[in-house]
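One chain follows as structure tokens, the form predicted on its own.
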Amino acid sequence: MTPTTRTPTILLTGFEPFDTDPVNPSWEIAKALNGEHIAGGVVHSVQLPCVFGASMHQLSAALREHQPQLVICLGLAGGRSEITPERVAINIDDARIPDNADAQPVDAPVVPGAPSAYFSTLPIKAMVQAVRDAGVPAAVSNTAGTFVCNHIFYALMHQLAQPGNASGVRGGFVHVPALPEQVTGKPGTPSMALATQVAGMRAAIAAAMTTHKDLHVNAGQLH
């Protein structure tokens, strides 16, 4: 009897709402894509708390449970108008506002004694191109901030950098814009419809699953 081949798992995480928002587009996108088959893999979506430390522990549990081939963590970047794969995670927690457990670390390492930074192992430029080809605005971002989004991005990359990741699981972080209902009463604040964001992330995931050498194109910034 031929053994059954396991369909590769794509772990997609989003955050619960935070601050005063009743909704978080990162989780709405992940929830919408849960169970979809994309580029030979199947999406398993997990909601993370917007809490320093606890989010890291829940991510670790999800990695153990799902044994993914690819991991993409999503987070909200209010004020951005594009889907933005992040290039680098830094080993610092410096919170401008408290998290959902009222913690507000200042200049604290995400992982004490660990490297200062990790680069995403996703093909971020190919992902941007795929999202644009799907008709959705996208760009490479060179800063994931210093709040819980960067915290979970760094925690993910640190875990994937350990010797136990012998299978070469790849991962990284993507920031997404606010939803239109989040910017009502905030004139000039960018937003993007949920259906558009879902379509963009579907294209991004497909590119991440099928691209193993990133595009050699310019995506730098002057500031």
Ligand code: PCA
Contents of the next structure:
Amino acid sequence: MTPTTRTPTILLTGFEPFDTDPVNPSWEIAKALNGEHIAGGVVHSVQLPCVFGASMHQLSAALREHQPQLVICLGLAGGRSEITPERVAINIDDARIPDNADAQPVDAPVVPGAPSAYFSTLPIKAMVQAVRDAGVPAAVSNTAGTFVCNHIFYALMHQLAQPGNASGVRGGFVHVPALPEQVTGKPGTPSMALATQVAGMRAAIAAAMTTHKDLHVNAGQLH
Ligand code: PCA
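Switch over from the form predicted on its own to the form predicted together with this ligand, please.
Full complex below, order starting with the chain above.
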């Protein structure tokens, strides 16, 4: 039998709306890119609940089902003006607001007994450069917070760090700004149009697919 070569899958997740917002740009972006071929891979988008625990289980199921080569989880970071690939996931759940199932953990580990933190295995600096080259503001972020986005980012990196990931699937997390319609009543709050966010993420995904050694450029912050 001749072996069939499958187009590599890029798993792209976005979150359902949370808090008081009726929309979450992270899912709108993922939905818009679902089925697109980018740099030799095909995007498969999955929506995750904004719920501690359940989001992690649904992500694990999606990883098993789709066997992706690359995984990028997206989430909204209200108040940010750029597309921000995250550098590090930490092993803590500390919720300022309840999740969509009304849970509000305080100082609980994401995975008990697991390492304190994991770095993204995405080429975050090359991604920032590629997004900027596409004409879209981007920056490396050094904190994904301690809510459900950090939770899913940590769960992803923990799973990819297990010996079962022998083929070296890479993954990480990108926070995105609010949509203009989310901030109409909030003067001074940054936002970015959906089409711009989609174009930025398309460039970021292409960079992640094609860059195996990240750029050695400074993206540090003093605080
Ligand atoms: N943003 C939240 C959770 C879901 C989302 O889109 C966060 O940054 O944790």
